[in-house]
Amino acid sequence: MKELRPNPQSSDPAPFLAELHRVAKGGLLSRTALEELAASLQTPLADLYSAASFYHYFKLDGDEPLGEGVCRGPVCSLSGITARAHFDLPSISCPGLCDQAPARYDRGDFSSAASSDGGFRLPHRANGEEALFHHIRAPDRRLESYRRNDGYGMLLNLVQNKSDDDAFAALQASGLSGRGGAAFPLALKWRAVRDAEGSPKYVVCNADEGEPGTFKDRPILHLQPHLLLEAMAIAGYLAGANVGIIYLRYEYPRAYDVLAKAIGEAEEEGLLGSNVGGSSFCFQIHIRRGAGSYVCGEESALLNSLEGRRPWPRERPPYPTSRGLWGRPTVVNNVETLCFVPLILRHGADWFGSLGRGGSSGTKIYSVSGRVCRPGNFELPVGISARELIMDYAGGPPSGRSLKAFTLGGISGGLLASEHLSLSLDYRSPAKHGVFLGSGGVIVLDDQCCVVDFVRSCVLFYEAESCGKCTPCRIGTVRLRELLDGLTGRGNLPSGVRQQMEKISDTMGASSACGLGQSVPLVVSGMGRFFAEELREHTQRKCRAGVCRF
């Protein structure tokens, strides 16, 4: 493939997506738009092509217009939450309203039967002290409202002062590790940024939050984005990058307008843009919107995407720090993770580090879903504990159910009983069980969910979401689905079904290209550990919660 490389006659750092939704009509790109395209940004049509036809929302000539569909997702389809109607429709992947669900799509818009609001829905208040959420609940996301709680304040105070060394050393102590699953510390992925070798620097916010289960960034981009603009401009400068870039996940079109909006407030005051705060640093953020696509969540398939190529997961090393965007040293963050550096540069690191329990710093952000009483977000302290959030603040289960299980992560940190409420959900305990927190998702299943049934549809959506790219993942997904259709009533239950799973989930975790072949076998690998007795049944056509029809 040729080499790509922004054009210098460009002010427009990643102009692929955004020219690919400009050309497209009702998400169709015909033949002649992406041969006039790949002209203009002197591409090879095949390159486009490639990249293009990887997204779900973009539909190239021949292919069916997406009109409506319905999510039929892990959570989408539990027993009591799936919809009764629309089977005529076509299925689309989660769209992040998990909490409101089941999700619906409508030509570009997304919906649900619980809500209309598409994803401006409120979080749920804390007993303790927040800090995202601190003034999340105020009706007003203008810039003037921002600024009456010393919005932008810090980032004044560094530009202008110059204090990047006093930042630093209050982001190292205050232990603030990436909120997105990784949990790698902010302190040093910036200064290996700023260090780096290669100019320009970027800094690059993953707003792509595509994990079933998953929708903490949801409210921050739509109520709080001021909050958002001014943590990526206090990166810029410490990194000593000048370009940031938000990767706005498709399924997010409101929040789109949103950012638009408070970039253009922040540029008019002179705190985005040239000479921010009358000095002489300089920062513009542009924001791409994906396309549709799980995997645009690893951040290295998502510097592929915002390149134009192909969104693949890429071979590390080298890492985004040395060579990211375009090859050039990059911050990768989410937008939880970036969202609490002003706050920690105005409170204080010893603040962050009182919010969490038992060693843990900073508050976490769980969005709670599935079959409980009061589905959300919450934020609350790392390491509190799984029985505390799932049946004191999310509700429990519906009346007369009781609590059967729940996933870490979303679906992509593994599946635990009801046994392992005492758990503390924090950056080590859960690997005591195999398990991690990662992205804070907690999906809930009571005693009316099948866990095999639930586990056939996580693993769907991995095989609809895999990339492609190496082999253990694409068949692999294919081949777990196969057999647990077996298991659910779906297809043929070949002999030896539980050693065939284990053999192929163990090849996938050991030899997968990216997170996401690496994270299946965890769900799989949780029900044959904890749900040994309903998994044997289904080897016998039997199903206790009478969710698999035999």
Contents of the next structure:
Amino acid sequence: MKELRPNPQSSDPAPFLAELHRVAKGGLLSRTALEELAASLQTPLADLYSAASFYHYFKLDGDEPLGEGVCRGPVCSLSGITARAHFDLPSISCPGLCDQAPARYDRGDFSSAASSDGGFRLPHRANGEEALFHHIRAPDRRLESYRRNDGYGMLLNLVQNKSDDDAFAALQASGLSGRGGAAFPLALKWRAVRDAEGSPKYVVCNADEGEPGTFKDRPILHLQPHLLLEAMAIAGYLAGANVGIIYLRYEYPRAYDVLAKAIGEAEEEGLLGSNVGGSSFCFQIHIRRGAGSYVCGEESALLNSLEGRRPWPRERPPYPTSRGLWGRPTVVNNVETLCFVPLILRHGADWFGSLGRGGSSGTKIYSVSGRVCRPGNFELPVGISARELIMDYAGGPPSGRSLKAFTLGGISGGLLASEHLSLSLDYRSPAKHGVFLGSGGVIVLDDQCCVVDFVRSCVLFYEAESCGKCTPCRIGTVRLRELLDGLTGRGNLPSGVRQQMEKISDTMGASSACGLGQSVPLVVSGMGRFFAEELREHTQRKCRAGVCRF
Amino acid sequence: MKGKARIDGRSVDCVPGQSIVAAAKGIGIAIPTLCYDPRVEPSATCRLCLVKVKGRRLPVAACAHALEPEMEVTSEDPDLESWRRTILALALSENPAAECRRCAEIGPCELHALAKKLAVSPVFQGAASGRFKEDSNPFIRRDYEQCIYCYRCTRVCGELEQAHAIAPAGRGFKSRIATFFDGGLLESSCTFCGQCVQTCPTGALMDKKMLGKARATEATKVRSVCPFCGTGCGIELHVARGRVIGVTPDWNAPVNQGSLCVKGQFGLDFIHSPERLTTPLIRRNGKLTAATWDEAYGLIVGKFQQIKDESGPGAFALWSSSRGTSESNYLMQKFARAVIGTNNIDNCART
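Next up, can you give the form predicted in complex with the partner chain of this protein, since the form predicted alone came first?
Expanding to the full complex; the earlier chain stays at the top.
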């Protein structure tokens, strides 16, 4: 990999996205604006155009401007309202309002057609002990409210007592692992960055959850901003970084205001910025808004996006711990993962361990959506059963309906059937069915839903979000969707459709360049394994749910 | 990081930084590739070079990973073959064009040569990805109905030639190869070095000047050296029916390793130009008229002698061309000093 560095004339560690947003008028990037920007960023015109043209919400001169839209993603299309009420609006990609489906877009803002809460909807209360959500129902988000509960206490304790070793020991003992999907041990990652050669080092918070059926970071970003900021500063202190960047998904515009205000408050109190808590430690946090791209939730694509490159995933190794932002050692962690850190330091590893069940540590935010009575976020033990989560907490399917299927990890962890309800939702058990807990998103289908139609909407999502870098994903998503079009009465049905799907799925799973392409086969193969009969009926142009029209 | 690794059971010395593809090639194992051009950073986009590495859950792209000591690499097995065949069939499915003009008129393209070698036929059907791009430039034909989006052209343009004229735009299946705001190459920073054409593994990019001249089977390739400057880039002249119909770079030439510039790539059609000088010309009564070499040299000698007699050798300055070889440039300075008697000698390469 080539030596990379940010523009030395700029004090901003990642100016590109901010600059593009600044010059985009109503989302529209003009030729002149890009020419001026290319000159000031010292970027070739074609390269800037290449990067800017990637995102859903940057439109270029000559494109149709996007004024309004509606989500027809895997969850919103289950709501049944989308097709009827908004049939003439263009589609947008899942904006994470799956618990308030269907979601709408209107000139820069995202809202629910079904409720007025939007991003500020409170999570449901669990019966057991909550960690992240313990104070989330406090009536205000101000700094003084956060500090009243010992907020920033762990950061101040660290920078004043320099108790790095104790902190690392606690984090390691807690067993905290990445909650974004990959479940990598946090303490290992931070140590690797601390010990890596190269400077400056960076802390990047991945707040780009774009997974359909996953909206777990949303309440934290809107309602608990200081918890995240404290966690990032602790990461900076322990990993040896002085710069933090929150990569916030475009679809959470109000979270930007919340976070920006919180950063201002914390800097004013000396909790962020220069000389944190009167110590020699400095830590500055920047927020960068994405511009509509699921693949930017993949950490290496996210880093490329920050650098103003096309957000394609990078080939790994090297990992971001050694070669991250601008080729420098970088901590990249998901919002939820980071937010556990101050709590573990405050209450101890044993406490965190005791929150889990059946040998797992901690709690997890589960987002439940689709055909359930109480969709939303729940903070519950890692290791809770799917039955408890779906049937007890989320209220199960509406009365008179029965559960047919549910997903894990949004749509990227795989598809299971009602016979799997006893499954323990942890980081090991799902693997025996070839599925993964992933992000913790669970989408529920009842007997009125068609599994084949649902899988088609999942593949359609992947097709729209495939970055186009690698051949298997770029073409495979399209060919799979075309085959599913045939199975759901939307197109030709070639002979050998199931064998073709298997061949493509198998190849994509093994050969795609990143987790996006590698995950696509999971829903497809789940359909083949657990809903073989329903799939076979579709090859004979029959849909038992009456969803597909032949 | 010296040590030994194994590829398909055979022991290989590790060279720091050397890719698995290159190391395998060194011991005669040809791992199939389409997006690989060893002169630029690997992009690992086509995924055909996937190999299994012991201890890794998923196969890795051999073009983008260095061979490291103790690695155990498998480059051929039934899984890899199945994946490669499926990937290649997918790539073929986005190019449903009946005939590849590159294969027909210039020589087998990498995509179709590989499909033939692995006996892969287009088993998948569906939408095509690219469109023919109207572009009025005189050199490069851009037919993205043939493109497989390996991004070799954009990497060569940016990294190797530093022209940054083209880059991938859009995303996913709708990705395209574009200049700034999708304009023509003439309005871009393109220098028409033609290296995108030469690295392209399909018929998506072609030399407009070579099309319609001959069938690929009629032409022979003749190794030569580009006559335009003293760099000495290796070229291959494509010759059919006694005429030079086009140029491709000599990939093995140590000087240019497959690179050329606009002159060498697109400028050699002067060979058969009717405007080309075939005899010396002497200006008589204000008009250039054909002359013999003896007449021409006689005139030069007479004039030089006259100037030297009237104004002395200091009235001369000699300027030689770097298109000439070192030997001819040596002779030029010898002529200046020994025959004319002046040190006023310079060369255009000395700036």
